[in-house]
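Below you'll find only one chain, the form predicted alone, shown as C-alpha cells.
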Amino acid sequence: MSRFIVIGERIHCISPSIRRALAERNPQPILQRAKEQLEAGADYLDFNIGPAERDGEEIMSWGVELIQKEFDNVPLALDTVNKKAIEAGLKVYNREKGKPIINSADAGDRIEMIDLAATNDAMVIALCAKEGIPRDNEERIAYCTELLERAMALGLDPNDILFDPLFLVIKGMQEKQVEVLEAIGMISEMGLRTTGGLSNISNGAPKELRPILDSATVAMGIQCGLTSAIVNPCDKRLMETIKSCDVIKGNILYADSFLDL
C-alpha cells in the first residue's frame, strides 16, 4: 500500500501576507510558510495563486523557482484556473523529486486542464463537478467517469489523476457528510485515486472544533479509499491521526516513534 499523500495548503493567496508577497514578489513569507509546512510532514506543497489573470505567467514560475531551489526541488501543486499560468510553472517546474500537480480540471469549463496534464505527463486533480456542487453521488460518478475517459484517450495514466468529490462545509451541509465519503468509497471500489480540500470541512466552526471535525473526517475518509488531501499539516492532531491511520492500514511500518516519521 502506498502512504497517505499530504498537500500543504498554506501557501494560498486568500491569506492577506501570501497575497501581499505575490504582489511584491516578497520571497519571504513565503519561504516561511513552506518551511513550517515542510517540517510538520507535508508531500507536496500545493502554490496557490488565486485567478492571477494580469501577472499569473510571472508569478507562477517566479514562485515555482523560488521555493523548488530553496527546498531541494520539493513537488507542488500548481493551483489557478489560469490556464497560461500553468503552462509557465510547468516550464521551470524541476521534476527530480516527483510530478507536478495540476490543481484543478472538472468537467466543465477547466476541462482542458486534463488536457495540459497528458501534454505535460503530470498530475492533475479532478473535480467529480461541472458547475458548482454535484447533486448527488449519480453526479459525481457521472462527472468522474467523463473525466477519466477523456484523460485515457490522451494518454494519461489514471494513476496521474487525483478524484475530489468535493468536501462540504459540515456547518450547514450536515446531511452531505456521508454521501462525500460514500462517493471516495465508489471512486477508491473503480481503482482511482482520491483528492481533496480537507479544511472545507470546518470552514466556520470556532477555532479550537476545526482539528476535531478534520482528524474524524480525514480518519473516515481514509477508510473508504482516501489517498490525499489538501490540509494544513501544522494542525498536530490531523498529522498524528493521518500517520496512525497510515500505521493501522499498513502502508507504514509500526515503531514506537511513528509519530515522529
Second form
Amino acid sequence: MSRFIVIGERIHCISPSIRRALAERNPQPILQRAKEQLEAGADYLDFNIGPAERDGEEIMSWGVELIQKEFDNVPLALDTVNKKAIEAGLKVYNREKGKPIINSADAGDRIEMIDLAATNDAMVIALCAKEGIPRDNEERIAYCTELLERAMALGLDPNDILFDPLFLVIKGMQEKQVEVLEAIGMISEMGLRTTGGLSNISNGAPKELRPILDSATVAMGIQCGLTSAIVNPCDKRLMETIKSCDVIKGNILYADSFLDL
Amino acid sequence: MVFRESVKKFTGKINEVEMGVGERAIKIGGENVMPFYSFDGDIGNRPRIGMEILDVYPESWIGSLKEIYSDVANNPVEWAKYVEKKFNPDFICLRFEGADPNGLDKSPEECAEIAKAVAENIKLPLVVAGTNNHGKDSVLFEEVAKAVDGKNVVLLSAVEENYKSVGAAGGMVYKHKVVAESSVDINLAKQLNILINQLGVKSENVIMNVGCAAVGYGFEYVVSTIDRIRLAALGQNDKTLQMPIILPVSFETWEIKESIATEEQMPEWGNQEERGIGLEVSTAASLLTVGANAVILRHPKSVETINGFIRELTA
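Target state, the form predicted together with the partner chain; input state, the form predicted alone:
So here's everything in the complex, that chain up top.
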C-alpha cells in the first residue's frame, strides 16, 4: 500500500489574511502558509480561492504559479466551484511532482468537474453527495457509483479519483460518525481511493481538543481504508498519528526516527 | 489474444554513487528495478567486484593464495599494484587486519601511511576496511580519511557505535564515501542511514552494508532482509533506503569451517581451495541477484567466475 497522502488545508479563503492576500495579490501570507505546511510534511497543498466569481481565473493562475515556482513545483489541489478558474489553473500547472487535483466534483451541480479531470488528465476529489448531506450510506454509495461510472465512461482512471464520504461534525452529528467510517470501508472495498475534509469533525470543539478528535478519527478512518485527507499538517499530534498508522499498516518501514521524516 | 508482457514499474530509484577518481573511477547503483530485471526498466550500473588485500602478510589465508601473492604479500603497495595489473578488478579493498587491538594493534597513523601509499600507487578505486573494533575503527578512519584526501575512498564501515566520528571525518570533512553497516536488521539499516544523514552526510555519499553471511549461515535471513530493503526503496520510494549496497563476501565465506578445514582434516569434503571458491562464488552470486551493487572477493578464480556471471546477466 502507498503512504497516506496529506493535503494541507491552510491556504483557504475563509482565513481573513488569505482572503486579503488573494484580493491584493500579496504573495507573502500565501507563501508563508505554504512553507509551514510543507515543512510540517504536507504532500499536496490545497489552494482555496472561494467562489471567486469575478476574477477567479486570474487569481487561480496567479496562485498556482506563485506557489509552484517558490516550492519546487509542489503538487496542488485547485479548490473552487468556479470551473473556469480551475481550467485557468490547470493551464499553468506544472506536473513534474504530481498531477493536479480538482477540488471538487459532486453528483449534483459540480458533476462536470469529473469531465474536466478526464479532459485534462487531472485527479479529482469526488464528493459522494448531491444536495446537502447524504441521508445514509446507501445514498453515499449511489453517488459514488454514479460519479465513478461517469468518470470511467470518459476514460478517467479510477485511481485518479479520491472519493470523499463527507466527514460530519461530531458536535451535533455524533450519531453519524460510525456511518461515515463505514462508508470509507465500503468505498475502499471497491478498490477505490478516499479523502475528505477531516477537520470538519472537530468544528466547534475547544481548540485543545481538536487535535485529539482529528487524530482519533484519522486513525479509525485509515483502518477502514482512508488513503488521504485534507488536514492541517501543522497539527503535530495529527501528523504523528498519520505516520504511526503508516508504520502499523506497513506503508512505510519502521526506524526509530520515523517521526523525523 | 495478443500476449502483453507485464512490466513492474517502481517509483523509487537507487542512488548512483561514485567511487574513486580519474579514468578508473566507477559508479554503483542507479537502478529502478530489481537486480538484473532489464525487461522491467533501467538496471543502472553493472554490479562491481572488488578484490581483498591486507595490510599484513595473509597468514590465515589458504596456501594457494599465499603462493599467488608470495612476491608481494609483505608489501601492501606492491600487492595492490599486482592485483590491479594481473586481475584488473573494479576496485581494491585494503583491509587493516594489522590494526586489530587483539592483534598487531598498528597505530592509526601507520595505517594512514599505508592507505595513502596504496591509494597513490593504483588507479583503481580504493575501499578501506577496518578491524570491526568500533573504537579503533573510529580513530583509524579519521586518520585514513585525512591521509587519502581527494581520492574519494570508501570507508568500510560506520556502525551505530561510531557513525558520528566516521561520518564526520569521512563523509563531511574529507568527502569520501561512508558505508553504513547494520547486521541484518532492516529497521537499524534505515535508522543508521537517517542518523548519518541528520549528521550532515549527503545520501549520495552513503553506501550500505546491510549485513552479510556465507551461504548456509543464516543466509535466507540476509536475502530476505536485502529483498525487503530493496522493495521499500523502490516500491515505497523510501529515500532513506535508496543507497547502493556493498557486501564484503570474502570476509564471511573464508572464515567458516567449510573453507578453513584442510583436506587432511576433512577428506570427505574434498579439495580445500575448490571448496573456498565454491562458497565464495555461490554466496556472491546469490547476493548480487537479490540486490548487492558491489561485492568484495578474495580468490582470483571467484572474481573471474562472478565477472562472467554478471556479464551474462547484463548482456
